[in-house]
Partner chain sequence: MWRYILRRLLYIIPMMLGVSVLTFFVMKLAPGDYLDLLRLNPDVSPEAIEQLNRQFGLDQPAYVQFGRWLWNVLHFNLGHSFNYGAPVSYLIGTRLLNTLLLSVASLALAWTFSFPAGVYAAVKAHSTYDRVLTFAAFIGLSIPNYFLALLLLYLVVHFNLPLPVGGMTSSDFASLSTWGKVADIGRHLIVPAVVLGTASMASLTRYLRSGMLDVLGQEYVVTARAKGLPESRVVWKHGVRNALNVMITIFGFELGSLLNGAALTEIITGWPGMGRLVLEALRAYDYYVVMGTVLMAGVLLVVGNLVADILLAWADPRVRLQ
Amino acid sequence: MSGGRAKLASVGVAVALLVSLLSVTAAAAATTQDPDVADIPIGKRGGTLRYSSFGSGPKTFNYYLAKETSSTDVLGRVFEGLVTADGRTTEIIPALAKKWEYSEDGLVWTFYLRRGVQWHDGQELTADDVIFSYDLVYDQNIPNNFRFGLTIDGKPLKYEKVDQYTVRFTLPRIYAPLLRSIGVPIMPRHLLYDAWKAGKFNEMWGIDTDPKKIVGTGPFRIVEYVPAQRIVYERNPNYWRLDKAGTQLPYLDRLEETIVESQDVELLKFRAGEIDYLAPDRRYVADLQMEAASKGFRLINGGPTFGSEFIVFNQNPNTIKQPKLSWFTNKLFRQAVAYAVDKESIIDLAFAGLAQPQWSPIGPAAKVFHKPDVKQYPYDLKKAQELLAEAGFRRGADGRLRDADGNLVEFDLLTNAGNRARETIGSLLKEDLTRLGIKVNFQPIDFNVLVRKLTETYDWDAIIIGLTGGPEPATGRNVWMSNGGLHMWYPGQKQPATAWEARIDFLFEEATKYLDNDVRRKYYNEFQDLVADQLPLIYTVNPEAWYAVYNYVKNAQPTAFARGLLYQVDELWIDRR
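Chain structure, single chain, in the form predicted on its own:
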């Protein structure tokens, strides 16, 4: 994701004129024949941006196997797609493709690559790399998240090389979210093709790989990785973007990402001036606002996040045993738990008032499709007790809740350690469920271990976690379609397990057939009502996105959509005086 670039093909003509004027000054620095000119204030070259992440670091360097932000956030600085989303406007803008066009019936899309874009090892990116990347997308042996967004009515896109710098896609029908889906990371064919043909692609580029061998086209490349400690990136000297003065981006020479165990440690490092940028725990926003002027940084409210925080119960009959399976698949049980989620206390204690209750799978930041009047579950333990009784649960003389067969109701609840908000949500929920007679074994664990349980081993009862989001609901197809890999309560179903999941499958397919958002909205409205009733995910709250940035970091415009400012990492510069 990158911001400030040309806005879609219709603006490309004007930009091309500007590029021609700059070509003389830029020629010495850029090998790219079709550079993008960033409409940003002119900066200065040099310097290092220091920031942090909490957890244990990336789980993989193989982008096609990554399903978690701890990996994709790192790889997002290294790899790029044909298009990207502007971090400020959310619009789709050119990236490795300088422009595109489509046929009158909307079924044939042609993308034109920038000429002269170099991989980090100096090889030129061509249409062969694009074709190879889509071969990876549709390889059933590669469990990637991209295939879902690029499969229409069960069919893959047809893709072909037109010439060295042109690729063409043919769709089986109109597909409204195509541009939101087609920006998959393009991978270097010259480095990975042989491994793929040998059936070893999934073994490539694990975190034990020398990071210097991870080759992309992005503005930075990884030069050092010390597990659970730090990641160091160096500037790509052949990047394809320029500023208006003809200076080749990125401005920064290096990025230093420190991996820490908690948000509290991140805060200490920011206050000590050891990192330049922070997405603070909302509990500390008020204190930081009071310190900002004297310490030379500023606080920025990015607005409501596009992501979500929720509780999910495991409904997978292949991995969860009775009697838990009968509890977790019971809608009344899930609705009772929803009534036990004290959103107001979560907002006060976990987010210092900087959040709003969330009821729908499409949050208010996605204004076009958000439905505010879905079914709600305000905190009400009496109502929760009534629903549990209706479902056959009874409390014994010992105060413990039992199901209709006399089984004590007890389950494990996990979340990722170091995320204070989720830890607070877990503690509050455990306390309230205890009042209902339910024993909850709450345990924060390492994020990557949590993701592995959720996506690989499936050995869990209930989890508090979140998903990133965006303005287009269809980008969540791998979550909401019953055969999706992130359909986390029961992934990869051959047939929908329930009638409501079959209905969501239908709604998600239908909503992609029309370009008129008013038509699409009626499908997504029904989807939101279904989810609010069935509660496969029990939503908690939607927090505001806040960022703290030292004033010497220039051109910084962090946004909630981009989850911070690193979407524009090639535009940032350091002005230390």
Given for the second form:
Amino acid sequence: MSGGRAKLASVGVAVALLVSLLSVTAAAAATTQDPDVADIPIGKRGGTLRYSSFGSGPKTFNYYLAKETSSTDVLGRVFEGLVTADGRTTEIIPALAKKWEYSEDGLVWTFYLRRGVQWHDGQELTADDVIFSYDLVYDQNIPNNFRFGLTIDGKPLKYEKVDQYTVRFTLPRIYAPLLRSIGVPIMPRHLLYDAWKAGKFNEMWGIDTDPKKIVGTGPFRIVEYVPAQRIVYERNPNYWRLDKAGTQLPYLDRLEETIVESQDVELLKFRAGEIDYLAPDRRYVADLQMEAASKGFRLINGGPTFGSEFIVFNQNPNTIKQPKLSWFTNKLFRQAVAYAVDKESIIDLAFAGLAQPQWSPIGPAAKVFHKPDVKQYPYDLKKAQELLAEAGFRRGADGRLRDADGNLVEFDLLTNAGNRARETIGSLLKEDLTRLGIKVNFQPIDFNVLVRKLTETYDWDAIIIGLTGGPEPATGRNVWMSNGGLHMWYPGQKQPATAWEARIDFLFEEATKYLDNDVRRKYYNEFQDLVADQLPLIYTVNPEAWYAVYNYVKNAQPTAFARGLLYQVDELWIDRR
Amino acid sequence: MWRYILRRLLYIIPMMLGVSVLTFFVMKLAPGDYLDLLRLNPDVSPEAIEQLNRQFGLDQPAYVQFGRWLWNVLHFNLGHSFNYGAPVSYLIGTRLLNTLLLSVASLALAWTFSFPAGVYAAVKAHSTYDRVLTFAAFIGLSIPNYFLALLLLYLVVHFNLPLPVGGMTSSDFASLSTWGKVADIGRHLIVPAVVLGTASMASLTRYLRSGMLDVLGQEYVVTARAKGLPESRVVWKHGVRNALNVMITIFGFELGSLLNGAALTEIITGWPGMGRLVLEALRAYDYYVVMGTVLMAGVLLVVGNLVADILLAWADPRVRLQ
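Having displayed the form predicted on its own, please output the structure of the form predicted in complex with the partner chain.
Once more the chain from above appears, this time first in line as the rest of the complex follows.
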């Protein structure tokens, strides 16, 4: 989610002010009084960046109603928050707020806005717009995704305007993920307040609105939207960022985004030079690598993604009968299965070699809190066999595995049909478990049926599925807290069923109560060790995100975190010849 | 005849009612709904999902949802899309003409080629020409459209042809002159029209050939030949004229499917038509978009058949409408 909103800035505000005093351009000085100076190689103004977005395009221009990345990827160019996440480092950096500070007890946070930031229609952005935006966040009639992260122990933040350029937030308790959640897109009060008061905010700025009426503060504004074909953006001439030479960003005049629903066609368009940049399917990366030098483009590894793929066993005593329940709740059984997961083959067969094994619930992409040295389960069927023996399972003369009471070990393994990676993981696992004498009925089924099983009926044995993630572990509370709805192996518990789940509940709560990352890391480290030992989710691999960019696109640094290079769209420039 | 037309048009009402009841409840029978994708997103709170559930009316029994939809339709309101939050009529409006354009273009292409090819194949039945044509038609029938579309686009890129890789308009479309716009759409139309055109060309040629062969085997054709009429008059005056019935019936069917769109071809060639919209809506359980398009396609099918019947009566004095 935050990846969609990611937008880049990179230098400290003090330096920014200093440099801008030395080298202001007349145009910039007239408007933005607190510009940000980008620490990037100096480029040239002008040009158009052409790219494609995979899918069917945006579903709404109303950021507060946007539910998926096809909309937020578009609106992320147009709207901004007080803060944003650096697309390279995932750190929180200033955006519309030039700086912030918090009281000693960590409960009162003050944000100072840049002065003279203009909306695309020329109005100045002030604290009133910020207050208005948080009114929207906490309006129960607006089903937005921001409120969830800004509700602490069931309570909202208090927010108030101090003066034209200052807003203050008061928290019910210390809440470490605050900065991750507080960068909600700021909306123009002067255009939307009346509609909101009339209870019509949810009808505003739908996909049928003339896109020229969509007004934000971002580096680009939409000038044309042709359904199922393309979106054209034009440069915001009053944007608040400069390069070190004092040139106002963005460098580019236009963006042309083509909506393409086929990855094969995206690839053809890239090869034909119709688009300048591509996020290719991993299967094509090797082929592209070979022609890159002669065609004048390069391939960039954006690193591992936040998305995970894992195997989960159902431990819900209300729906799983014995003897299955006793197997699935047995740690040794789960560990044995973990030893039977052949990650190398998964990487080669399902991800064209472009993935990394994942051992910890906080994957390597979440740099700040990832613990690399948790307990690992390298592919080893012998080890798996030993663990099963230790747990009382025995193989009969027929080669089949039986538990201590003589029950044949057999279970159903489901995943959503059509997901090639998960289908591959399932077939490989079935094969390896068969060698251990376990009968696995592997069946890819319809996605919606799978979701119903996971969230409503709970009638399943084992499932291969994945979840999205982000740099802040606390956003996973719906998965890890024992009362969470996505606590897949036993959701919505009144009391934690096991001691280790109770411990995870505690760690997850505590970790949000300190602002110091070193303190927080201790809690998350213990959490990662605990999960790696108990294996409620048996992680498989983290795919890498790869990008192909023509060499004439300068300053391009696509990353998996930012889902490409659009986070830095104001820094890119085109060097033809 | 007018009464006949009126009666046929009135049939549309109960028919559409039946079609929409079927469509709606079949969709409802499929497990899952639009919100399922959100249910697995850790960023979306259960409260937000509950709120959307109420807002979309998904918490109501199916017959209540259908009743509400029907009430809206009777007031010329096709409802709102869950996925886009926009009126269904707006979504269909953005795609309708595009689909029509593509269908008409591919239809025209198919008929211009198939008509002479099919007639000639019947006249020269079992000749080398006929065999080659039959062979080509079977190839055409067996190549999947999406594959042909990808192949054509690949050739465009590989041979650097001055054709766009997908889409319907260029990015500078808005600034072009009227003729420039027509030419631009024409350039984009070539690949999808050829893909869809060749697909129906293959079957059409076969239909026309067999229709024509039937006629050519009739006794009045033998009589005409026996009278010593020139072969061209036999073929055109007695053959084609009588084979028209078959062709008109086929044409009526094709008229009815003008708006159906061809999802896979549209997806590959980036043509912004109805097929893409419907497929996306079906996948996302966006009920009212599916219902809206099914209604339109249903009405068009009935009207297409009606037009075919009228044409038939006009072309063939033996057919009477009543």
